[in-house]
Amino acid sequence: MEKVVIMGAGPAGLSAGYELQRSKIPVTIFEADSMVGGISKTVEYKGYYFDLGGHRFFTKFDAVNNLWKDVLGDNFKKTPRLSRIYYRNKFFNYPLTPLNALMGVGIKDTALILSSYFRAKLFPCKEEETFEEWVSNRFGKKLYSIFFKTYTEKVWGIPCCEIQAEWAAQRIKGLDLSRAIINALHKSKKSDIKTLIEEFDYPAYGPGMMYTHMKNRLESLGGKVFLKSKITRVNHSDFRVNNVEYIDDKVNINKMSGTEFISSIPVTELVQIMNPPPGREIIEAARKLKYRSVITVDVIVNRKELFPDNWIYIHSPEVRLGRIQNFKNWSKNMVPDENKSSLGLEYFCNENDDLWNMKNEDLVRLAAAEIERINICRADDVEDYLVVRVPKAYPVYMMGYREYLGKIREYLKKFSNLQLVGRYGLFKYNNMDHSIMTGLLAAKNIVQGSRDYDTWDINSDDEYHEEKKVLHQ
């Protein structure tokens, strides 16, 4: 009988564990946090529920959709989607639509955008290695500087000229300036312009509800989930993992053996706790990979209504705030008092930088001042708050990362009983459903006694998974 040890109880690790336990294969999961769900957990504070960012439940994977429905059933709510960009005291469509963007920036900037666009088409950058080059080639430098540069650099903390072009290729879809202009001039009746889904499923009490239920289901089937239990060492020989060591909530050092192992912890950490350690080249490659962290300043606002969006991207460079979640517009259950609202104010940062080390009371003062500055509400409307720091939330697609990750991948794929899953484990900016799919495939490999499915092959966005084609008659 296989005995599977899973490192990390985020969406990928839990999904793998649940699938295995349903197949009657014993599973033990170790999670360093006090809650399951990873970056998809939901934090409760005084009856208010806060996500660590927004997590939409939409997928093209039938297996993932079936899993969600099996776990939550009627606890899913249909949620209308609205998200916009805030820039220069105006709101723009998100994802960006060309005519909306051109009409919103004014005549002067529209002229500059168009001239810059045609210049890019006539004299494109020959190589597209960076985010800046990729975007500028398609939309011109003016549109790039207005709608892409500021926010992207807020998120990643490095210049756009140091971000790999594939980030843009994965995430920017459906924006075609020339097609929009032609359609506008000719008033074409037919179009294959892509739009986003207009609604999505969402748990009544946030995504954490899904993973708490999944944990409970897994345990009811005989599986074990140990919280506040951090993996500190992975012991192996002849490219097989033998056991893991972990520190439990009583600070005891323990050991757990297994026949199969699945890791969803940051791959950079995994490499550094391998015993015996890999070669110096692998260790150095792991040190060069970077994750971006986020702080959510969750505030309770003494206002019944604020804005209609689920979330807003803040492109305005005069504030450090990156994104705002309006949880009442995700689910009414997230806010216990209908006369109040709650917001998740997201600040992207690096561990141990000035934001990360800022005192909580100073962070909420900064956040309150900034939402007043961009006309969301008055600073004194904020009556309570909760600060959550999320380390290593986003893998950074900096220049050269593929080379470093390739070396690590080549080393770890030599292990016959170790599979990597999830955003952290694979160092991929996966959407939640992609991460879950990696967990399901890892479980399927174990159930079938094969390695037919390679979790590394689940791409974050071969085709933007929320798009649909519509025809305008």
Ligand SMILES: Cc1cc2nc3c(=O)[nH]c(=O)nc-3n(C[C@H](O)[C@H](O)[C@H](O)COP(=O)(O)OP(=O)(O)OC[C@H]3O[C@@H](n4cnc5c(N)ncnc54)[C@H](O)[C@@H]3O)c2cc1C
Contents of the next structure:
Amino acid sequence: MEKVVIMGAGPAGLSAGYELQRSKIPVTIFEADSMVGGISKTVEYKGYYFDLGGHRFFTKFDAVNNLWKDVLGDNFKKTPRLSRIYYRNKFFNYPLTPLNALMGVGIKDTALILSSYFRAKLFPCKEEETFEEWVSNRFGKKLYSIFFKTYTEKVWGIPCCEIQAEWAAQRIKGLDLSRAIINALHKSKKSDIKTLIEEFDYPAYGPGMMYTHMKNRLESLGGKVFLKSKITRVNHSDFRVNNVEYIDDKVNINKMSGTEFISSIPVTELVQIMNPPPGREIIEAARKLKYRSVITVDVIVNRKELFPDNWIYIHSPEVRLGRIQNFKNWSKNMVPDENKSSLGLEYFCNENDDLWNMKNEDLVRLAAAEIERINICRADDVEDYLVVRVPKAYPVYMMGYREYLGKIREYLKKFSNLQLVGRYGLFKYNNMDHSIMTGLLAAKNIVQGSRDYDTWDINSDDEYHEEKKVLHQ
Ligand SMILES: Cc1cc2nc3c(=O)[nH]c(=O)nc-3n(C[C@H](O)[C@H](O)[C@H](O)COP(=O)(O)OP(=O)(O)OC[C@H]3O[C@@H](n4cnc5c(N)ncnc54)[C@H](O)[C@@H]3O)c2cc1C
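Switch over from the form predicted on its own to the form predicted in complex with the named molecule, please.
Below is the whole assembly, all chains and molecules, this chain first.
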């Protein structure tokens, strides 16, 4: 009988575990945090529910959709979507619609946008290696500098010329300025442009609800989930994992052996806890892979209504704030008092930079001043707050990352009973559904006693991204 050990109880690890347990294969999951859901968890504070970001549930994978519906049933609701860009004290449609963007920036910038677009069409950059080149080729330099550069650099913390074009290709699919204009002029025709989804699914109490229910289901089938249990070592021989060591909530070090292992913990950490360790080259490659983090300053605001959007992208360079979530517009259940609102104010940062190390009181002071500055509400409307730091929120597709990741992948693929899944397990900038799909397929491999599916090769572009989506995460 297989005995499966899973590292991490985010969407990927839990889905793998649930799938196995449904096939009567016993699983034990170790989760470092005190709750499940990973970066898709929901934090509760005084009856308010805060999503870490805003998690739209959207997928083209039937298996994932069925799983979500099976787990939450009627608690999984359709939510109308509205999101806009805030720039130069104005709101712009998101994703950009040409007329709205051109009218909003004024005649002079419109002329510059069009001339730089035609220049890009006549003299495109031949090698599209960077984000800047990829976007400028499709939208022209001027539009790129107004609507892509500032926000993208806020998110990634590095210049757009250091971000791989691959990221843009993955996130901004099927769109360029002329196609967008044609689309706007032929609104009645069904567009082939993968535009915005008008509505999405969302659990009544945020994404954490999905994963808490999944954990409960898994446990009711006999699976085990150990919280506050951090994997600290993965012992192996002859390219087979024998057991893992973990520190439990009483700071005891324990061992758990298994026949099959699935890891959803950051791959950069995994290679560092392999025992015996891999070669120096692999450890070095892991050190070179970078993540971007996010701080969510979650505030309770003494205002019944603030704005109609689910979220707003803050392009304005004069504030450090990157994005605002308005949780009432995601689900009414997130806010217990209908006369109040709650916002998630997202600051993109690096672990241990000035924002990351700022005291919570200072962070909320900064955040309150910034939302006043961009006319969302007055700073003293903020009544209470909770700060959540989310390390490793985004794997960074910086130049050269593929080579480093390739070395790590080559090493880990040699292990016959270890599969990697999920966003950080595979170092793939993906959504919940892709993370879950990799978990489900890893489970399937174990159930079938095969390796029919290679989780590294499950393509995040395969008809499932949130593409409909578009310019930003
Ligand atoms: C701001 C933001 C907005 C997003 N919006 C969306 C969206 O709208 N729609 C969408 O589909 N996706 C969205 N995502 C992506 C989504 O959050 C991820 O794809 C998903 O959570 C990844 O799941 P995972 O299980 O692979 O990883 P995680 O969620 O990161 O789970 C990994 C788990 O492993 C645990 N762990 C780590 N190290 C150890 C260790 N040593 N021992 C034990 N446990 C360990 C962690 O604590 C964590 O619980 C968003 C992400 C962010 C950051």
